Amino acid sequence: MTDLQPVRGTRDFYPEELRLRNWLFGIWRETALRFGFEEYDTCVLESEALYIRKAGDEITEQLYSFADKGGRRLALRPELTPSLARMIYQRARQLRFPLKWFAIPQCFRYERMTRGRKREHFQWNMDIVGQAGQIAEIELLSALVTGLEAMGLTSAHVRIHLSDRRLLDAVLDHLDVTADHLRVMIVIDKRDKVTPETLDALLVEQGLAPAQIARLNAIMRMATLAEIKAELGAVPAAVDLENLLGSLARMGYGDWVHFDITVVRGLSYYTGTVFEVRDRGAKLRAIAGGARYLSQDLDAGVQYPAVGFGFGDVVILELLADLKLLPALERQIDFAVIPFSPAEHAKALEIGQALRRAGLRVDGDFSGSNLKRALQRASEIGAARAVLLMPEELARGELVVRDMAARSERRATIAAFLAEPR
C-alpha cells in the first residue's frame, strides 16, 4: 500500500496552517524591508562540495546528499550562507557594498528530531556583507528585536545570548590548549546536548588535560563579562563585546541582550560575534542564531566582513503556541455569490468576475446545496456578505445582499450593486 504520510521529519501545510506560515513570513519580510534589506533566493540544490568546504562537521554529517543522473554530487541546502557567498563571488565586481540582503528559504538537515526540530524547516535569513565595525551587528540585532516584538514577544519571553568566538579562542590560549581550537569549540557547542561527563570525555579526545578541562568548565560558568576580563585581561574580543553591549543598551535593548560565553555556534566559518535567541524558560532549542563571518572573493583574494542570522519557523511557532500568542487567522472573503439553481450559474460567474475586477475577494458556490447550507458554508469560509441570485429577483434585474454578521438583507439592482458593492 502506498504510504500516505509525509516523509519523516517533513510537513504538509493545510490551508489553516499555511495562513499561519504566511502570517509569520509577512512579519519577517516586512521587518527586513523596514530596515532597508533586499530579498533574494537561491536554488534548493547545490554542489555537495559547497557545504563540505564551508560548513562545520555537524552539517556535513547531516546533508541530504546524492548523485544525480549525471553522476554529480548534489545536496539539498541545509543552510543559506554558503549559497549567499557563492552568489557574491559570482558578481562581486558588479555589486555595491555593503549588501543588505534577506531571504526565507526552505532548508533540509537529516538530524535527530526533538521538539522544535524537524528535518526540513523554513528560516528567515538576514545578512549584511561588506560593513566593517559593529554597525552591522547593531542593525541586525535591532531588526531581530523588531521582528520578535511584531510577533507579540517581549524581553520577558525571550533573550538574546551574545558572545564572541574570539573570546573563546582567547580562553583556549589562556589555558595553553594546543589542540585545534575549532574542533574544541565544536565539542563545547554540545554543552546543552550531552551530559557534563560526556562533554569532558569528548574534550579528552581532543587532547585536553583534566586540569585544563576543569579550568575551562569554571570559566564557562562565569556569568559576567567582568569576570571574564578579570581572568583574561582586556583582550580585544572582551573590549568589543563590552562596546557592543553598551551600544545596544543605549538603544533600549538592554533587557533583551545578555552576555553568555557558552554561546559558540558550531559552523567553521564564524569569526567573531555569535548570538542566539532563547526562550526565558529554556524549554526549547535556540529560536534564532547568528554570527560574524567572512565572505571571500577567491579570484581577487578579497574577504568581505559579514554578519548574518537564521531564524527558524518550527521553534518560534512552538513558543508562540505555548504562550498563546498565535493569532486566530480566518479566511477573508468579501462576497460569497450563491446562485439558486444551475439556471443562475452564468449570471453568478459574471457578477463574481465583475466584483473581482473591483479588487474584491469572491467565492462562488456552485455546489447545488440548498440555501440554508449555502449560507452556512458562506459563514464558515469567512464571507462578509453573500449575494443571492434568486429567479424572481433576477427577472426584475435585482439581487439580494445578505450581511453575514448582522444577519440582515437588502435588495438592490444589479447595476447599482456593481457600481458600489457593499
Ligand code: HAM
The other form holds:
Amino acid sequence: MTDLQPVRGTRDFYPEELRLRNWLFGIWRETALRFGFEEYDTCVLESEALYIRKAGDEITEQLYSFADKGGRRLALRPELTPSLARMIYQRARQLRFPLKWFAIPQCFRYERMTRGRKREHFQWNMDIVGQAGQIAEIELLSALVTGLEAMGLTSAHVRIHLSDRRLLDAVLDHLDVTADHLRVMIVIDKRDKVTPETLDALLVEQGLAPAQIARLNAIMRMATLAEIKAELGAVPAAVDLENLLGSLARMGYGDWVHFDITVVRGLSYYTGTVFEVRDRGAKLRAIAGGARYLSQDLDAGVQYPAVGFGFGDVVILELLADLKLLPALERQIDFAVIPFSPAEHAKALEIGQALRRAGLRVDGDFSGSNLKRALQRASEIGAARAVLLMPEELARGELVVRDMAARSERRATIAAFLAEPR
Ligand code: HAM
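Show the other one: the form predicted together with the ligand, since we just had the form predicted alone.
Every component of the complex follows; first up is the chain already shown.
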C-alpha cells in the first residue's frame, strides 16, 4: 500500500496550520516592506555545484542532490544565499546597489531530525548587498527585532547573540593555531550540539595541542568584550563590535543584543559580524542566524559586501506555542448563503455572485442539510452572517439575514440587501 505519511522530515499543512504559516509569513513580509526591502525568488532546483564547498560546511553533506534525466547534477536548495549571489552576478551591471532584498523560500536539508530541525523548512531571508559600513548591520538587526516584536516577543523571551568571525580569528592567531582557522571555527560552531569532551577531541583532530584547547575554552567562557580585549588587546574586530553594540544600544536595542564570543554559525562564507537569535531558556535550536559575508566567496564572481540572515519557520512556531503566543486564527467568511431546498439553488448562486462582486467573502451551502445543521456549519466556517433563502420569503422578493454572533434575524428585500449587504 502507498505510504500515507508525508516523506520523513517534511510536513503537510492542513488549513488551520496553513493559516498560522500565512500569519507568520505576513509578519515577515510586512516587516521587510516596512524597512524598504524588495521581494525576490528563485527556483527550488539549483545546480549542485553551487553548494559544494571545500571548507567542510555541514550543508554540503546534507544536500538533497541527484542527476536529472539529462545527467545534470542538481540539488533542492538547502539555503537561498548562493542563489541570491547567482542572481546578482547575472545582472551586476544593471542593478543599483545597495540592494535590500527579501524572500521566503522553502529549503531542504537532509538533517538528523531533532526538535526544531526538519528536512524542509521555510526561511525568511533578508539581505543588504553592496553596503560595507555598519549601518547595514544596524538596519538588518533593527528589522529582525521589529519582526520578533510583531510576533509578540520581547527581550525577556529571546536575545540576539552577536559576535564577529574576525574576533575568533584573532583569538586563534593569539593562540598560535596554525591549522586552517575556518575548519577550527566550524568545529567550534558545534559547541552546543556535542559534549565538551567530543568538542576537545574534534579540536585535537584539527591539530590543536591540549594547552591551546584549554586556553581556547577559557576564552570561550569570557562573557564580556572587556575581558576579551584584556586578553587580545584592542584588535579591530573588538573595536568594531564595541561600536556596533553601542549603536544598537542607542537605538534602544540594548536588552535585545548580547555579546557572545561562542557564536560562529556553520557557513564558511561568513566573514565578519555573526549573530543568532536564541530563546532565553536556551531550550531550543537557533531561531535565526545571519552574518556579514562577501558575495565572491559564493563563487559569484562579483565582489560585493553583504549582510543577511535566515529565519526559519520551525523553531519560532515551537517557541510561540510554548509561550502561548500563537494567535487563534479562525476562518473568516462574510456571508454563508443557505438555500432552503434545490428550488432556491439558482437564486443562492446569483446572490452569492452579487456579494462576491461587492468584494465580500461568501460560501454557499448546497449540502442539502436541514436549516439547523446549515446554521451550525455557517458558524463553524466563521461566517459573520447567514443569508437564508426560504420559499415563502423569496416569493415576496425577500430574504432573511441572520447575525451569527448576535443570534438575531431580520428580513430585507433582495434589492435593499444587495444595495447595502450587512
Ligand atoms: P543557517 O544558519 O543555515 O543560515 O539557517 C538559518 C535559519 O534557518 C536557522 O537559524 C533556522 O531557523 C533555519 N533552519 C536551518 N536549517 C533548518 C532545518 N533543518 N529545520 C528547520 N529550520 C532550519 C542560512 O541558511 C543562511 N543562508 C542565512 C543567510 C542569509 N545568511 C546570509 N543571508
